[in-house]
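As structure tokens, one chain now follows by itself in the form predicted on its own.
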Amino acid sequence: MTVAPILVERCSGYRVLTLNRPDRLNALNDVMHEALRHAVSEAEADATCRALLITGAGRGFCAGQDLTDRLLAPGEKPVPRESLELYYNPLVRKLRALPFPVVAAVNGVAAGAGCNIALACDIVIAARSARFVQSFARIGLIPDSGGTWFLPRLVGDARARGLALLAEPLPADKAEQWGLIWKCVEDASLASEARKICEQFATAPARGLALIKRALSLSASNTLDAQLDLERDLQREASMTPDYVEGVRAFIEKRRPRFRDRR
């Protein structure tokens, strides 16, 4: 029986995607990439999906590229690979551009591209036993899938250089201390804590969250003046939504808001 490389769970207001090659620590191959791309696109097309949770099956989140696909026979010369252009880069761009929050629940090792796919998500929550490894230097490569962009912005230049050049595993608790991830939790609590975040997003003002993602993404390349103008424009857009009206009314009436606006 063929095992699905990506497991999809449809929950109320969000979806859970589980990388499902546990015997390979969920290392990515072309079949898995295609399945993941399809699953993310399906979630984006579902108007009732207001958040996405990505995690891994078994004892790892994702070990990056499956290197058994890259093993050369004796005497065989390496050839340029197109997997970054075909799979990894589009995935990272898609995760950042999705009109709803993406949560990564890192349940074990997140190495190589697997680490940077996690960092491409909006919220990263990790089990205490998890490890983040920029393992590229060990095999003569550079951090890809956004690694050289995410690391300096999240942890600063000195730590980014240490992680990239030394390829040392970073424990989840230290990743939290350094600001690489949002939160480190006990292993037994990871799934419930990650789902709790998605449940919060599922009842949150969808358009407002989408605009927050857009503003934060554009801030990396904007001047302060340009960002102030962008905030003005997006705030105008947000203030015209029914959810804003409901949020203000609920605040005044001291009750929980009932957001219904679709993204």
Ligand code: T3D
Contents of the next structure:
Amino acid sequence: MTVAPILVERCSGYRVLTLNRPDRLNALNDVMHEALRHAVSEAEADATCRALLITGAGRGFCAGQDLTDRLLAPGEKPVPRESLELYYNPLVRKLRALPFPVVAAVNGVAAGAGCNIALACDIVIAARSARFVQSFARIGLIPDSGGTWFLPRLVGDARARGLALLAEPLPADKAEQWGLIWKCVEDASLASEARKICEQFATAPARGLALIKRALSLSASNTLDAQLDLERDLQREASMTPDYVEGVRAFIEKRRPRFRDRR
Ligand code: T3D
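Having displayed the form predicted on its own, please output the structure of the form predicted in complex with the named molecule.
After this comes the whole thing, all chains and molecules, with the earlier chain placed first.
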């Protein structure tokens, strides 16, 4: 019996995708990439899906590219690989562009592209025992899947250089202190904490969250002037939604809001 490389759980208002090759620390091969692409596209196409949770089966989150697929026989010449163009880059672009938040629940080691796929998510929550490794330098590669973009922006240039060039594992609590991730939690509470976040997103103003995500993504390449203009335009859009009407009314009436907008 073949084992699904990606497990999909449909919850009320969100989906959980579990990377499922635990004996390889969920290292990615082409079959797994295709399954992940399909699962993410399905979530996007489901109008009731308002958040995505990505986690790993077993003791790891994801060890990046499956290196057993890259082993050459003695004397065999290396060939250019298209994996970034085919899989990693479209995945990172898709995670950033999805019109709902993506949460990474990093349950164990996140290495290589596995680390940077986690960093591409909107919220990264990690178990205390997890660690983040830019392992590329150990095998003669450079950080990919957005690593050279995310690292300096998240932790600053000095720490980005240390992480990328030394390839030392960064424990989850330090990753939180450095601002690489949102939160480090006890191992036993990772799954429940991550689901709690998704449940919050599932009942939040969906359109508003999609617009927040868009504004933050574009800020990286905008001047302050351009960003102020963008905020004006997106806020105009947000303020026309029924969810904004409901949010204000609920606040004045001192009750919990009931948001109904589609994302
Ligand atoms: O070519 C291209 O397509 C370019 C694209 C590149 C993208 C990338 O992601 S490059 C980076 C690839 N990943 C790595 O270099 C990480 C390699 N793994 C490790 O350094 C370590 O395994 C970890 C630091 C992640 C964890 O260490 P540890 O001691 O906790 O576990 P372990 O014993 O090393 O691994 C457990 C098993 O998983 C082991 O198998 P075994 O001996 O029990 O049969 C190990 O070989 C396997 N494993 C771990 N990572 C990978 C892997 N197998 C294949 N590919 C892996 N990436």
